[in-house]
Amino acid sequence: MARTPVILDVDTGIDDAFALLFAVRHPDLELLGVTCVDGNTNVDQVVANTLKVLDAAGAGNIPVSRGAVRPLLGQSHYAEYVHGADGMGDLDGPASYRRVDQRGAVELLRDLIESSATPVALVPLAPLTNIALFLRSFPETAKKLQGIVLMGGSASAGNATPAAEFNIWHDPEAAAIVFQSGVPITMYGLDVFMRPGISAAEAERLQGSSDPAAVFAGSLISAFIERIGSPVTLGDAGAVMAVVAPELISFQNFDVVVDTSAGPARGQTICDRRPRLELEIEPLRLADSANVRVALDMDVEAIRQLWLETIDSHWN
């Protein structure tokens, strides 16, 4: 069976170094390139943490890019109280040799799209700066994708406000411009994110295997539990397991609007959730929203599995 193609766009990040693991070894993927953006560190030091968690993986030759240093509007919002000083639990490692690609993001994406032989998948993991300025730069490339699935929004409730989760919050108009760009949209958020966890025993497990991918991954993981006391979930991985394992997960479709208001909500993402009857004899819809198949359930099991198995060649 042929690889599915895919780009990930991080803000490398914990759960981002989860998902990379787990794209560059899953055998139905091929990582075509990564692309960075300002997020949950600084763009300059998530190309580092990114060249370090390919480093780790064992990836061969994958182009990484330098892409937006901040939001389409205000400023940045890090999330370093979570992630660490350094965007990756400060587990500090050596620098990589790898070069950055010299093209920035939104041409990386517009190259590797546009050259794949079969539609690549996007799967942002990160605020979505990167991707509107790509939709709206090449947005006849962005026809040829197969589709975009995202790690962010949230069909309840939010975390970085009571309303909005941090990818979305961090940039709405940027994420505004995805929703509303035609291009089919897949949303892993928070009524799943936080369910599939890694133990301090799994991890632990994982930093005895004899395979390098496996003990980074524990180590991550293990120093992540010391700091926040608690399972670590495995967050941005789902989005990526999203593409290769869609059955694991339930989706449902609701109209999507992101609120871009300087309100209490500004980010939220606002599913309209109503029952169908409702709407079919209710006038008043959400004004340019998109329609969007939303993550809501999970087999959780299947999932914690199916990341164990990939990341550590032994674990079975």
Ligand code: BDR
Second form
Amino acid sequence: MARTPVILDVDTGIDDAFALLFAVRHPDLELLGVTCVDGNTNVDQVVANTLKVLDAAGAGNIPVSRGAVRPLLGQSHYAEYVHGADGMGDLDGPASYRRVDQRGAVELLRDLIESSATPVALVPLAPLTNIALFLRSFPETAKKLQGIVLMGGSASAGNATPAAEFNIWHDPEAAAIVFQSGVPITMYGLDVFMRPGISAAEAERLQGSSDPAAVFAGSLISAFIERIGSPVTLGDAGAVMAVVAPELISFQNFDVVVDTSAGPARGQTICDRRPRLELEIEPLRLADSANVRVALDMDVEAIRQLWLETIDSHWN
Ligand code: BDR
Ligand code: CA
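Switch from the form predicted alone, shown above, to the form predicted together with the named molecule and output its structure.
Expanding to the full complex; the earlier chain stays at the top.
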């Protein structure tokens, strides 16, 4: 079977690291490149963290580019309280000797999508600033995408605020551009994000593996457990797993719009979950059609095993 070409847009990030390792390792995926954006931490630190993860995965040849340094409007809000001072668990270890790609994120996205023989799945795991800039810069190239499978949003509660999930809340205007773009969108949000977790015992087992990527993942998880507690969610990695194993996840299509007001709902992904009734006068809709495929449930154990088996070649 031909591999699915993917590009990840990241703010690495502990769970972005889990996603990167999975994308490098899964045999049905071809990771074409990685674009970095301001999010969990500043973009230069995101680049450094991303290169470190790809080195650990033995994937030093994958192009990594530096993207937006702040949201389209408003200020950055970093998440050191979750991801540590360096944005990735404060693990020791050597910095990568690799250089970042000379192209900016938007240009790298264009080049990789244009030169791919088969349509690319774009997987943003971070605020959508780079993706909005790309859509505005190269709309014709965006039409060639297979789709966008993003970690972000929620059909229920938020995490950054009561209403909004962090990635959307960090740059709501960018998210609104992406959700209105017409590119097929899958939203892997907070309704499923926290569900697949890795325990302290599993992290220890990964650390004892002879596979360097597994050891790296195990160390990240153990460090996180020491700081915050267990289990650790696979988080962003779930969105990449939704590309290779959608049968393990239940989806429903909804009209979704992003709240860009200055009020308490700023950054909320408002999902129209009302039942469709055959009424003479149609109720007001948010969008013209149910425009987003929203992940609502999953086979948690199967997802967990898929990640563990992919990261550690000796897991079974
Ligand atoms: C999202 O925000 C980041 O902290 C995580 O990496 C994930 O992408 C969760 O709200
Ligand atoms: Ca992230």
